[in-house]
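This document opens with one chain alone, in structure tokens, the form predicted on its own.
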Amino acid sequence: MQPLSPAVPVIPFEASASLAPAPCRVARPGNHTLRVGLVGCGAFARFAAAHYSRLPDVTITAVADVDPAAARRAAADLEAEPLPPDDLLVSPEIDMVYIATPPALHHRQASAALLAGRHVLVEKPLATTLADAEELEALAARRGLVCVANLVERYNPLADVVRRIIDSRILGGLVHGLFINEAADEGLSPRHWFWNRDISGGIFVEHGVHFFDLVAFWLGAGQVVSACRSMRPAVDGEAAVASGAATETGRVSVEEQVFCTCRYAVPCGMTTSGDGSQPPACDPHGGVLFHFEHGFHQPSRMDRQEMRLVFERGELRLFDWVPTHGEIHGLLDDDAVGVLAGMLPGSEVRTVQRYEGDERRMRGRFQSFEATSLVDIGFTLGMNKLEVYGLVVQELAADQIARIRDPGHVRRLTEIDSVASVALACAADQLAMATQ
């Protein structure tokens, strides 16, 4: 996903008496209408707000933007009241604030809303520094409020399927993973805030958090072990000033591609032994290595993403940045083929090769196993990217609103998860900068 908001300056914020801590409360629990305020009226914000408004007993009450004209347009579309941003954050007519502004604004705007007793959904990342993200998590916890980043990937039905496949070990142990994001920059002019690290936090922080969170949903906490980045050749003129990275010659290079590898200390990719015992935990140099690559340099028509998980007996691939479909290529017995086909939505099985007799006995990673066939299994959600995007946006909001209505509701995504994604992103960014 590329940023959809227009170039927006970071506006200094002065604390005022209006932002003194409000009495802690849970916003209108039960079946009362939940009133949502939108801060930032870019294209994606309007898309998300439209999906929020479809949830039961949820209404978009007010909208705000630094551009009053943008706020008025969004207000007309959503039948909401336009307000100045700082007024909306503390409005007593709002129960939950959705913040869809450039990343550098997230911390101070979310803090203002939390101090006023409002629940918060904030576009990724939660904040551009780990310290700021941890501060928001602590403030939300003290006041009993929701404050999460809009990390939608783990709400995709395919994320659940992949997690079940990993846990089932039906393809054997997971050996390593790879995510390649060849993203479009056609809609990102040289003056867009995305290129300004002071506003965006850099590609790992602004964008990578989505995929750090998804892999954490599958494998648990990770640790960055290597990282680097590459720069786009210099551009001239106003773009250098806008990006905040002008060189002595008045020219600027911008970060356009980042790479990192993380280690996930899950049990080693070994199949369960014959006596049914579980595989041993990995030593510090074991576990699963997962490589992440994010580049913003493609025409829109060539925007593409692929997630690849390599197992002992095959591989699973997902396509699109919010995955819509995928395929499995692996060595399986007939029962396993049936189980996988039943787990995967819209599955189609193609047998590449059948094995008989001694051909069924195979070895890999110092282990013996049997397989009856080499198969390809294609699968799909049967929805296009925009439909899946709308689904996951709405599911995340519904999950958080359920927590607002019922403090006992167990969420799929929490404040701790939102902070963890920033922690990994910042660690990767710092290492990439240090090794440039």
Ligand SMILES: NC(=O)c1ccc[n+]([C@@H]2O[C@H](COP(=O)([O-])OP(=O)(O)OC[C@H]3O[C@@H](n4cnc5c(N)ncnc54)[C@H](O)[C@@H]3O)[C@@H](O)[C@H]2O)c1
Contents of the next structure:
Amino acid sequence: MQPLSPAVPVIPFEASASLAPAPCRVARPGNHTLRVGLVGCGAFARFAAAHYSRLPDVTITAVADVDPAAARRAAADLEAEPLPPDDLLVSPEIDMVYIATPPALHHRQASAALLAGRHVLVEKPLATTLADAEELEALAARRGLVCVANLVERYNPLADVVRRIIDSRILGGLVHGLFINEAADEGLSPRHWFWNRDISGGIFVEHGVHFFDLVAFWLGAGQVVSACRSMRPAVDGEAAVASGAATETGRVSVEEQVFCTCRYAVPCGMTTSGDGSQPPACDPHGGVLFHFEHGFHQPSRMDRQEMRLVFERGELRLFDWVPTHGEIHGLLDDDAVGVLAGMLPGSEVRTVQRYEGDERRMRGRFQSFEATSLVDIGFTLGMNKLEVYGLVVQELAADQIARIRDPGHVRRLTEIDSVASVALACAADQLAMATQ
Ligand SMILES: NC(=O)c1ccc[n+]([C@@H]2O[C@H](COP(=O)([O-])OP(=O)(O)OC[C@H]3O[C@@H](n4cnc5c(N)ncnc54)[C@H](O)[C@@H]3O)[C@@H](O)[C@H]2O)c1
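Switching conditions: you have the form predicted on its own, so give me the form predicted in complex with this ligand.
Up next: the whole complex, starting with the chain shown before.
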């Protein structure tokens, strides 16, 4: 795993969205400057662009939006030229297009940019269908261009920490995982495109891709084994018609919760006792089951998420959907406590219970082991959510730009990863629709 690039200043989301954006480079692009064009100047684009403009030798030279006011505002904020979207996508004055329009537009706009020879960083999801995502990946590969979705989760330093803990088996093998997302919908009016599946692709596709990608970063490829969803019944009729959510009968409902379980084959060697014995043969009904729940129904101040990984001898929890901190609760011996605390940023160990003599002998999953204590270990990046969010947005862009500058650069996130997240999301979505 490559180290994350050196820290670059981080701008909070609210600040970048509401205040005059931080000044960006004004200078004419030099020979080494990467010229970025921004298509779609909405809420997230403003946040991301403010961070991109701080990357070394990167300048946002042009912006585009179908809403002239949005384009004007971004142009003024970023000191960039406003262009019609279709002109920007093929402009020879642009090296990389950042597409931050609603999901259903991603395939068409990314294709146009790739065909014109531009590199593409597109907001998640890469596309709203697997066929479209695969087509983009193939087109980028044929042309030797970058075309990834903005799947930022795997750029969080805590994603690395968790991967090291899984691989180290310090808490034993991973048994299962759970992600519970109680998301706010306070900022999503009934007219928002988010509720219109024709535009968003549904919750698994629009939002779930982030977490399919994060778990794939830890466990490799997964397979959807079950899925379902639930609808919110009474949405104001007129607004719902505008959002495309109304049915012919006039009864209006929107998808508000989606659940699915995926199986990851990776732990075929992770459930042994670590005594050097051969891993068991891979059982198609074995592996790690990971459950994903996403609901958009909370007031903003109750927005909350938890990722829980259950191991043979403890569990690890991460909080927030851009995780900033977490906890480990587990049975460990003294050496392991020291090793684990050293792996975790800002760790604080609390001994819950100390064991002596025979108390130290324990069993689980038909295996014996010894532990000297039951401990809680808290850990934190020491940054708030928006600071971490800004950091991962910058890290992903810096990684892709490094690839554009040096074809030998090995990226943390590739086109194949971007497609894989859409593949799982579409499989979960189709199964959820079929099991209604
Ligand atoms: N990576 C992340 O963490 C993250 C977070 C939030 C949103 N997103 C993604 O960003 C994208 C945009 O989301 P948002 O919340 O900013 O939406 P938004 O509605 O605030 O912004 C979308 C913008 O696109 C513009 N637009 C619409 N059609 C266009 C077209 N044909 N050409 C040019 N511009 C057009 C709209 O006028 C609007 O300004 C979505 O794909 C969303 O999933 C990603």
